[in-house]
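Just the one chain here, the form predicted on its own, laid out as structure tokens.
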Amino acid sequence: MSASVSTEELLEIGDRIIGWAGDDEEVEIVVAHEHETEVRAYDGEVEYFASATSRGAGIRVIKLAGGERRQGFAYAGSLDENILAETLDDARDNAKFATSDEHLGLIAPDDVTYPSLDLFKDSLAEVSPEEKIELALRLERSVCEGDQRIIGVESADYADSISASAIVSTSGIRVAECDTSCHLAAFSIANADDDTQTGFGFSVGREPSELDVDIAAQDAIHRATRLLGAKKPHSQRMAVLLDPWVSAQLLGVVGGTLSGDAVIRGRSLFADRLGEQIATELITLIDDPTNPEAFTAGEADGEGLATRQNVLVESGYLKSFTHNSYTARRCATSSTASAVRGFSSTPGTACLALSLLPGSLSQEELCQKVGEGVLVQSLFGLHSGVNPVSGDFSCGAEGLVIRDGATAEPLKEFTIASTIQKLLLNIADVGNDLTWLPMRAAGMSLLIEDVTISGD
């Protein structure tokens, strides 16, 4: 799929769709073309192997009368015109029966620049499906034969996407954008003395030349192998130091907290708290989508404004949250760009690409620091274990016990209970290993005094 045409013809049919709108309504359209490929390895031989195009249109309709403003949207699976021409009148109709909202809109461009990041690789497309399926074979094999306590592979997957978007309103929205990504991911099984553990190794980029096939398979090994005899710990209250995986999936839990929609809908424990000091002066977290080595970087967001830097808690303090149009408008505030959709739904808010500004140190220095501790390898039911509006958090994780400033015995079936607000006051230092992750946050070693660890 050539990014140029590509996104032209996306552009030409929304120029088509906004040529239709009437007088009395404001009309936005996304075009959506992706292709996509996953392919699974098990025991020697190729278990699945996708390959897929899809491509739709979602269509906003804002109906302007009597002072009212009333919004509808339809999407479609289909870039027929007939269709889309169907799909707006669905919008329509369907704005006919909503409830009037003065801060509905579409937002218009502002004064920010789109960033120009290279996150399209041509050679991606001339990639053969032999070439993909080898690089998950190879990725089971070099699993299976890095270690003898290694017994098995429950997956080893190669996934791709190719995908070019563009949104066009009549407020003068027109842009359109492509990228390319590619992924490796390997989870792993390890047994010594009747002990079964497993572990997870993974390799990201934007073409097949990226991927580190050994970097992914001695990660699902180490992760597995070091985790062989694990035991409960005692309950106490003591340092943890987390990984870069886990600091990361609490990072998205707190970026969720800081979106405009949480705040609106009451689910936020930070809404009322914007200038407070709701972390240690260590922590800077930033929302950067113009950062091409994001996952998730973009040059629009999902309404079409130019993606920024967006700084959300600086030294502590809470600066921003992240906003659409609606959610500004509804908070008399400016749109941080910060709108996430795909062609099927309407415009929702969240952080983009969230990271924390890195400390100086490296994971082993950490643990160094700490002299006694936890490193927290993983954490089990995030999610459903955090309470978005008191913070309450608890967890189940593993991991290994830190004595003497270096790791020493696998730990697991343990509980760590705090609030989101306490883990943020408590954290002692951020580590200087960054690491992007398939996701909307990027990890790294984070180390937090005076948890509770519930064991034994």
The other form holds:
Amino acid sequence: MSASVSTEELLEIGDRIIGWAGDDEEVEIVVAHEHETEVRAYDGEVEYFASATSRGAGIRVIKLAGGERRQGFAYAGSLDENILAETLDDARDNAKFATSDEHLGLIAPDDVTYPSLDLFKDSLAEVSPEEKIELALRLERSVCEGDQRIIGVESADYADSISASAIVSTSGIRVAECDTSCHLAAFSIANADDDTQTGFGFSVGREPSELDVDIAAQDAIHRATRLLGAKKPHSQRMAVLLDPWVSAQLLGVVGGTLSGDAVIRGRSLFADRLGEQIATELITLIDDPTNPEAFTAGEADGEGLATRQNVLVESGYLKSFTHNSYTARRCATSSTASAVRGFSSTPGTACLALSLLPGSLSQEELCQKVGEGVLVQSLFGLHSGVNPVSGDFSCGAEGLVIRDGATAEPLKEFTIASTIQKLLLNIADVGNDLTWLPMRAAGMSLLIEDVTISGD
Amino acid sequence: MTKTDFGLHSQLLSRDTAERVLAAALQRGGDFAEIFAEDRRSCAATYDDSKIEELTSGRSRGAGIRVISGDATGFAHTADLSESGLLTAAITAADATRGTSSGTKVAALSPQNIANPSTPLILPETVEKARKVEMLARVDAAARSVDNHISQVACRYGDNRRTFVVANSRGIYGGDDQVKSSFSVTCVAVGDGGMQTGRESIGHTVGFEIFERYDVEELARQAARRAVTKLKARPAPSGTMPVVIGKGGGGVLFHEACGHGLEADHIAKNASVFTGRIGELVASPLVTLIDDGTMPDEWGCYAIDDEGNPARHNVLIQDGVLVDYMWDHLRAEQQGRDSSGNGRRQSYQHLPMVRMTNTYIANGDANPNDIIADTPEGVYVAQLGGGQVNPATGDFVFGMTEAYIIRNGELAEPLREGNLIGNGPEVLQNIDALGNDFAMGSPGTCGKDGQGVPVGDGTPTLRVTALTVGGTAN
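Same protein, different state: after the form predicted on its own, show the form predicted together with its partner chain.
Let's see the whole complex now, leading with the same chain.
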């Protein structure tokens, strides 16, 4: 099992499949190869060490016949040439059953140059299993020994991946990239006076030397212990201050409503609002996968176009949706290089690395500014309580009271609710504490007025 | 009932190969070794925006090998099912444990024949693709015929077949052949107050005959009616109040409120509010909670789990008293007991862990209409979305996708969507009425530690005296 594979090998596989394309079809192949390791420490020992290599390819075919265009897709968890030949045939066969659509078609490279982001660190392949194990063990030890109220660590993990992918198409796309990533993550359990609370902490990098065990451990300790003794609040409307981790999740939800996919299918609540004000003037929302600080940075999108910076909302005004080639044609515009996919799906559209233009105040200063409110440390149930079509937003939350301009006692078992539309218009300030997080967004403290807290 | 087809299975992993690979895995130490070889094929068709967007087919095949030495597990997987591919993975897994234990002999593998509780009548792979997509266009027309507020209809057909063989050093050599079929439809309605959605989904461990049992056009009309009803919905209330949960999908409540907290891996790490509470009254005496992997045709059923142990009917809570947790191989072995057949994994690329199957609350004896009539003020949740729980604290949420105000014992205005929040142990004690109208709910995918597996749940109508409704109205 080789740990890495050259992007040239993946491109050659792509070239071979594309070479089989007939005159009456456009063919695109995405080839992916990934090597991952994961270590979990528990109770001072290795609980498991997993090591795996996976590979696969997805083939998209657009059949052209008498002005008609039909798309078919098939994928396989293998790069074996015989299997890929069958997969191509499956995709061709699947195309027979799709409705013809004049907007279907593969995309050709445009005039944007591929950024050079240096997302691959050779050194990761040289890290020994022992070093990885030691990182996980140290993380667990640091959490356990960092505070006497920590009674356990449910998981303390080190994980890394070396991945490479290539996209080759009959429309002239031929691009490959590779990247490395690694992270540490701990879930802690704290207990005092018969009350149990949990917290997590993490550290992310492209090679282990960028990981910080102490920060991950301190966060895991702090987030759990500061909730000890939490009570359920009374139901009321008030200002909430979202922690960076929480605001990044909110940005993800907002980004979803701006996807070209949702727009063309009549499922975006902002579909008819291009050019209009949808958020306070404090909000400038940028999707920029060319920023190497973003953990989801990349040089090419899911159709192989060069990634680029897209301003979606500027000073509160809706400037752009995210588009891939198909949604762009439907909307008579150009792709924003926002195609996302794995090898097992056709490209959708989504934000790749979303962030707000930061403001000037720290979280502490925002607490002083608001005086009274709730600092929300984490949200849960985003998948069950947020409807991106209607805009209804209701999530479980935990956090701290803000009183007299400072954080005070902890709160648990409450929900915060509003609508996505209202949340954007009620943002009263954006913090200066922009942090890139292991998701497709950065977080920063975000002050939002008039949110309903539901508790007792 | 069908007998496991060993012809099919031995193609994936023959007994001789399995014995040699297991021996190699334990050559340098280790207490336990296992090979899980899997072949998966799937087909999906999506219809959206008034056209068949695409028909997708996929396949994957490979094996995961784990070696356990003391408390440490080593794991590796490979897409190469040749003996040399398996041997390489076995050595990688063995190396990863850094085993120091003296080593274990591989017991002779004895094929076991355990029947899958379901018997698919029409294998989806034998059904022409044209039939799968033809149905979807009818669904679109049916949904749009309900009301001219319906602006969009999306539906999805899916089938998959998962065949696996699992062999381990204790002599287990078994397999299963799991065929699943599903269908879902989501409608968008547009009115003066914006857009609303309505959804219906079905999924069973059966073949294409699922569409003889269900009328997909009627499901589409139901989804459309849900969306249209919600156009008139008012914001949900905020605060704590009595909540009546309708039959079927209410099972999500128990999946979150206590299901995850009864998984032995959380128990072993003292990361569940139910740790150390066997024999105690943990719920209202009305509550009998069962996890049952043997329920024929249900979304979470199977012959054997992904560690080779037979699926079982496990009573977890009997009349409010906690009887047992759910167990996989690793956690059962640590306690010197048998697995409860709950060791599952998403695919050969994943380690197994303790997972639910079909989790449900047994019938009570109240008339469901009486439960509502007996609730002066509160909320009635007719359809639930997903949920999430923190097993260590017991706090959980679940979404309401169709709900109504209860006023003077009658259903009143529809409510907009939102989450409800509660604490598992408290909510279980606060169930004060249980109906006699048990039904299974919609198929679900349960996520845990990054792995998704198909699960079912079910419940009769029930009432919780106090749950916090996460709306925006006072």
